[in-house]
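A lone chain, given as structure tokens: the form predicted alone.
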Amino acid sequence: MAIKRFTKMEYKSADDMVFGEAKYPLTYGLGQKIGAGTVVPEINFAPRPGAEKNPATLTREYVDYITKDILDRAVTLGFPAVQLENEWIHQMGNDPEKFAKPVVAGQKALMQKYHDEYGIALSIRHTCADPRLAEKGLRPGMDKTHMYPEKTIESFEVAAENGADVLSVETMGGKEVSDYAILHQDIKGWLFGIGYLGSMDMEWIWPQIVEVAKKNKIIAGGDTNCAGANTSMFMAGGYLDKDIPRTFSAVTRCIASARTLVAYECGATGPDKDCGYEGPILKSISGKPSAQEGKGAQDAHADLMGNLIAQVCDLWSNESVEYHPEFGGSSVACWLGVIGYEAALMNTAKQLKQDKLLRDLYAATDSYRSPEGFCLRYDNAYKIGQAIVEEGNDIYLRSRAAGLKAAELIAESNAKGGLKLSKHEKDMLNKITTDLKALPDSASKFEEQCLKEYKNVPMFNPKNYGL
């Protein structure tokens, strides 16, 4: 499958960008519309300990009491329209006929049941398992031990062919690099772990993601760098915390975005995933529509920016919640109320063309509380996309230029008094800017150069990259 990438910008200027439209609006499921003038609330959940000791108690935590509470609430509430979202745990990636099979079958039985009888638009998201390692070998034939590539692709094989509407999926390529960059603060490291190493693995798995999905005739959404650019944000933290600078997790998020991009450029059509909080610049370069988390989703996390990441997205999300007793009910119940209501709130305000007000005003609510937001802000999104696009044929140069975007936009609206960045911070953004600067311009010496840099970091083996 040819890997066709984006050169130009899908959106005339970012305020063209708004929550509840995107460019490319989809229909699936059970009358679902996503990006088509509304945002749809997806709920996330997760099984309680214990529930996966056998398919037979697996699948009624999944299909009895998460999927049975999440669609009484929601017709209990009249939201109009809901997407679910099972992440699978560990047990159905590893043996996906036994585990997955009667769970994704049995979810979506039940939806079609509601949706029959009250008509609400249903949809799910199967965002399988990525259990490869990387010390055992992420392409097939290489783990020898639990052939964890090939239990890889033959999940969406059982998810696209026993009822799931969107296919997604957490690539873990180029963990093993940006896990070292990150304990480092090395933004090389992160550029060759992430921006390249990350966006190959990318350019593996995606084209066969949407070969399922096109054969089963459902959505290949997207992916998301969670297990990079996400643990790069954790570390950063908030003001109590002090791992690593947050000007550095704010340009690992960029440099992330060109590498979840690979996914479009595959073939995949969104909406991209909750976790991916570089939703906001793969819309602006795609017109593709995003699904995004923030303050909705402090059941699983917090972030410094749970208002402004709502501001263009299609589908609001929770994260992820395990399943267990609220005062309120179940805690996938109360969840998707919290979700659902932020949800209708989006929805009035465009039908009272309010919604790019409310667009701003969630953004201006999280502009300067960190320099990852102000980075993610539609408008500066916009611009890192633009940069993204400038080198799109080339995942180095188009990943070393989202940096030094962003390194650039929080420099200058720190000159302008906007952001607020202690010394350590600015020390970190000009030995960022410093850094990728001094990096060659050709790809191929830049990779000549991580292979001899990087060798010694510990589970990197370059044949995982066909390298």
Given for the second form:
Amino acid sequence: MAIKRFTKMEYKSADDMVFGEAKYPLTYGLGQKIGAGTVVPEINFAPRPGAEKNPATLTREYVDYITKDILDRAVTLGFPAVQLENEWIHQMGNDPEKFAKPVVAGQKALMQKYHDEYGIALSIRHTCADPRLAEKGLRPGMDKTHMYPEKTIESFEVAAENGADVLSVETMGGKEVSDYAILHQDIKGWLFGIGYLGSMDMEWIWPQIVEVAKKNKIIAGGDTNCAGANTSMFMAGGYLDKDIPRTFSAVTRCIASARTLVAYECGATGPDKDCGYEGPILKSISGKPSAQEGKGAQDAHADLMGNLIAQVCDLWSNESVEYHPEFGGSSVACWLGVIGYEAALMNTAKQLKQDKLLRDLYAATDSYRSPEGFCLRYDNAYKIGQAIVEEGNDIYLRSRAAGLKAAELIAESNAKGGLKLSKHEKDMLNKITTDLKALPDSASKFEEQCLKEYKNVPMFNPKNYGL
Amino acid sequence: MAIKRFTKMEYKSADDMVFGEAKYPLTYGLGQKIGAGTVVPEINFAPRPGAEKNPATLTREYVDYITKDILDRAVTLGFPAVQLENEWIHQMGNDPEKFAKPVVAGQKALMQKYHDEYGIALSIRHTCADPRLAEKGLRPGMDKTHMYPEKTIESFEVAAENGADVLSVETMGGKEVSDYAILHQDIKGWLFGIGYLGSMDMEWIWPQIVEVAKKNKIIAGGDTNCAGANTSMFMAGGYLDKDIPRTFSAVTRCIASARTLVAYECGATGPDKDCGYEGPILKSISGKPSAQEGKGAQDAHADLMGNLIAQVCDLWSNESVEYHPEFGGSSVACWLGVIGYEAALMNTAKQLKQDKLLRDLYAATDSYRSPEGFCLRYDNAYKIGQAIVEEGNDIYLRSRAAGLKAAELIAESNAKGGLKLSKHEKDMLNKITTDLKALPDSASKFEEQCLKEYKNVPMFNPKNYGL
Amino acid sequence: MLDISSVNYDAIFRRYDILVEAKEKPEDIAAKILPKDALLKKVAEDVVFMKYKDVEADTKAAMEKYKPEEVIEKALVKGMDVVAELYGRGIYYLPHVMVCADAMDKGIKLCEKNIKGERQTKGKIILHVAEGDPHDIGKNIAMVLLRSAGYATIDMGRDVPVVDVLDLVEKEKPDVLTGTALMTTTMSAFPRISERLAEKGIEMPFICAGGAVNRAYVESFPMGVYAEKAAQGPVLVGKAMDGWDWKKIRSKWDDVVKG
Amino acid sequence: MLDISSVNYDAIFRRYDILVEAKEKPEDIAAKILPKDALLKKVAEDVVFMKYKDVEADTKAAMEKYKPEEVIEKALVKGMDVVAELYGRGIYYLPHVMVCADAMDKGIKLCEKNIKGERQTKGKIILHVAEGDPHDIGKNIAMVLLRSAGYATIDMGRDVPVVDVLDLVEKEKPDVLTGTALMTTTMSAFPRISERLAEKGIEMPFICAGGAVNRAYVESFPMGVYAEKAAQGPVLVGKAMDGWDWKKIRSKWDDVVKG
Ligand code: B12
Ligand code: B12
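Coords for the form predicted together with a further copy of the same chain, given the form predicted alone:
Full assembly next; the chain just shown is listed first.
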């Protein structure tokens, strides 16, 4: 399938973007509508340790406990619509027929029952695992030990055929280089790993996912640079963390957005993945519905933009919580309450035509809490989107443009006294700007340089990317 | 100490009430300001089962684990102010010197350290247990088995002398009657148990708490009718529950507000307790800061007003979570993130002078989700407050007035098609109105009737209330 | 306040309870279960429809034709069976159950006066709430349902010291012991009780319930049998009376509770 | 967007990191720890200040006066001690540590060429990430710190089958084995490894770390010793090299980690 690059913005202005509305809304699942005027909570979960023992115990955990508790709580609190997300555990991806199939089918059957009984709108996203290992090989035929590339593709088929409404994945291409780059604070390496190699890996996998979705008349959702940008974000952490400076993570996030976009260019329709904080940039470019997570995903992540990141979401997620009891019921029920009520607040604001105001309150709250939040504020996200589409046809140049624009916006705000950067953050920002500006101005030169420079990075193998 | 009844409203109109501002703000603890222009998160927690084994294990759990995790996360996310709440477990109240003292002191020492190092505003509320049992006797000298009345008073002293900034309690007076009344859907019994006996019990205990607080130059916070109105609310539950109708719980809540007010009449200054959903009514009458919980307290309660109840809060709480690991850190850290970010949103709205709008969005979201939420919506809460103060000098008449006004408001909204009641809820509402209207119009007649009517209620002993 | 009259609340929340409000009438369900005999039926209906004032007279009338034991079994308890069914289907609410049980109790008291010696109950249950724990509502509900199902109950109350439980169990030798705990810091009383009973060589199902405990916890000590809802009390106790030991009840728990 | 210039952000959040930004200079801290001898000092400084280009020349120079083993111990590793100190105080960030370690490695390689036979390391460590788990960043960091502290490390990578771990441990007989797991669904590999090692009669501290595990879990199986942060690796391994067995390390864990 041909890859259709984005070379212009789907939104005319940043202000046109708001939560609960996307230019290209979707209808799927059991009466589910996304991006069509309401925000829907998306609840994600992990089984208790030990539940993965065999397919029967795993199915029981996912269906009889987790899915049932979610549906009961949704009805109890009166939520009109809920999306479930099942992020596959290793065992499911490693043997989809045996471990995943009964889970996928069982969840859907129970959802159908509640939909029939209460009319509640329901859908489920299956985020299949991408267990491929760079050191073994990312493409079919390469990994003789595990056959992970083959199993990854099989996963989508099993999900699609047995009840998934949306297919997603967190692809791993370029990660071996980006991990190295994070630990060495090397923005060039990051650009090569994620902006370049990561995009190429997505160009390989996404047309296949889109194909499977089409065949089964379901939705090819989207990707996330969890593997890269979230690693960077969590290592940058909060005000007690000293692992990497937050200016670095901000710039890596913006570069990552140029990569994650590739799913849409290969035919995916959104919603993208909640943990892809690059969502606002993606939405500004593509007009596709976006899943986001923040304040209500503290069960999994303590990011520095808990409110801001809700600004233009269409699904509002908890990222993931392990199933266990709480005073208020099981953990999945409790966290559904948190995100469902937030969605209700947004939906009320929409009804009262105060959605843009609430969006701005969200955005204002975390405007300056971190450079990364600042870059993802919808007005800045839009600018980064513009920088990307200007070079839309070239995965290298657009990634670089995203990084440079981010660095520029941060520096500008710091100079004006909005963002306040620590010394270390400032030093890093200067280094990033210098490094990015020093890069060659064509992809081929960049590739040539990098293949040389990073050839000894552990596990890096150009063949994984057809190079 | 003289009891000073409320006979007029401290707010001129409902619209004057908004989150983060109280007519009588407070300053206490380590640089803490409450009701003075910002909303502060209040984080509450419970130790892991087994931690209560001995004072050393309990102190370690509360101080080294729970308190430390909270303070670290607060600094990590940059929250300017946090209040901790320690709800005493049975062991602490049963032997305050041995179990409570080292905990109280240890927590405060650690808080002091973080306050000194980072300048973060900190305070801690100790909610001592009220283990008194009606069947053994609620007043000193009566309970020869446990000496619970004596131990309850000792608890406040130990808390106050060792580091508490705020004293609170969930008093139990009248509970034996209100429990019976809930299970028999008997609004008269409820009014007697909570409105009458409960108020009298508070008139006995609260002057003593205020005394202890004064002596130690700390704050006498407030009470909650957790014992009654929350039992009622949780049994009414959500749309899958069939235990008692939600119209009943709505009316019991409003009656309870006339009771919980007594703490202030005895000299307490607020903030009241988070789990007292009657807070908005109390605030409208008294102008004192209020702690509330909803969307961010799903760890403990799935109420039907997750957003609404934030409308006029000064502290925003998670109610309580057991300490345990989550993907995002320990449970206390995760839930602090949820409530801290919500407080940040409210504070941003205040800064941008959009606080009343956000308040109205909160209120609108859950306006009609349940009759109880509807009654607590700040405009209705104000009306119920007015009904109370009109009969302010008579604990019986004002409780009845609160109940009648609530029933009237609910019926009115249902007639207009705002609230939509189920058949069962409507039937109950009619019965409540009939029953309340049939009540005598003086406290003495009411008391006489009730002492006869409820004399066989299990565990009820008039001597507990000096009757 | 902002004018909210324009809000389409369908996008915000749904009253699912109203959407699925039961169309069935209590009368129709009662008809299927109630006894045919007019006298007995009258008494049973007094229980089902909470005719608190009529129940004594009607019970008396029934006793002219039937033995008091029969009136209890075939009318009063039968009436409660209907109530349980209505509660299970979400037509009756909990307070209905409590009031119906009061009516039944009135009738039973009257019958018992006419029984020579002691009334035969289905079995003896001791209930208590864990030491340090004041939360007793769930226990009270469970007790009503057990009594309604024909069991003799001994209520030890709440915040009951472990030693008192042990003493009474030794003395009364109940068929089943139950415990309720709503606080994670009090629930450890249960394993302590179960261990001490085991030491004394006493064995019986020990039904543990309450918000704090879950099935895994209760099954982590000997004799423990978990109950999630009060309505499961009679079902679980029933199995004990059928001679199942705690191990068997535990192993078939899912089926027992569903069936 | 709404004009937010009027917001007083002090009420919304505080940049505590800037409030307590370290005033100390790396140079001052280095001065206290670095060797006095000019040649050695130069090498150590190359490590501390990431003088990647100078380190080889300076190492060579030092080796004219000192034995290669001494240059490693007294200059290269000493430099990393300063780095660890700076990292601990929040003056250096993690990437500094990585780059410093690269510089150290360069110097060590050169020294090793000049050592007859094999270089004496402080001990041998095998590292791996649990079967099914792709999260290896934490393990990579830990490895760098262990190497910097003078240990020989064998990196088995990630998603390593339990059997492979067992085989290599039997073959290499390391002083310490480490495992990392970030998923609760993969961490069960650790107890499986520990049991099988125990069966084979192999005993050693098995340091387990990663977001999924906690201390209680790791201490629930034999040999398990928990590590929360990569920086604790050298400390814990150090105790093993002092002859402490896993039981002793576990029982003194709090002190070891704090001290
Ligand atoms: C980055 C990341 C990824 C990257 C990993 C990149 C990499 N090379 O490691 C990628 C994208 C590959 C990934 C994939 C997945 N991930 Co992931 N991931 C994360 C994330 C965001 C950060 C992890 C991280 O690197 N932390 C930083 C490092 C430094 O921490 P660390 O490893 O714990 O190390 C520290 C200590 O533990 C210690 N340490 C570690 N090892 C050692 C060793 C020794 C000897 C010592 C002394 C110390 C030590 O030192 C370090 C600190 O000093 C976490 C979120 C989170 N909150 O942690 C999720 C998380 C771990 N992932 C999760 C999941 C579910 C997945 C996926 C299954 C998602 C999916 N459905 O696709 C897939 C796995 C697919 C598969 N193959 O099965 C979940 C796990 C949930 C669970 N069940 O437990 C998490 C918790 C996210 C969440 N909240 O849901 N993920
Ligand atoms: C009402 C209530 C109270 C009332 C209790 C009134 C009463 N007479 O019981 C009062 C105010 C006294 C109270 C006090 C406290 N409480 Co309280 N309380 C609650 C609340 C809101 C509702 C409990 C309730 O009645 N539920 C309804 C009943 C019907 O449920 P249930 O008992 O579980 O019964 C069901 C089943 O378990 C089963 N069942 C029960 N028993 C049996 C027996 C048998 C045989 C069978 C078959 C079935 C069965 O059937 C029932 C359903 O069908 C809960 C919140 C919650 N989410 O549960 C907190 C809660 C239990 N309380 C809590 C706390 C902390 C306290 C206090 C310590 C607070 C304080 N610091 O003052 C004090 C205790 C003081 C002391 N003495 O130590 C915590 C416990 C936390 C923990 N550590 O585990 C909770 C969970 C609130 C929270 N989220 O923090 N509380």
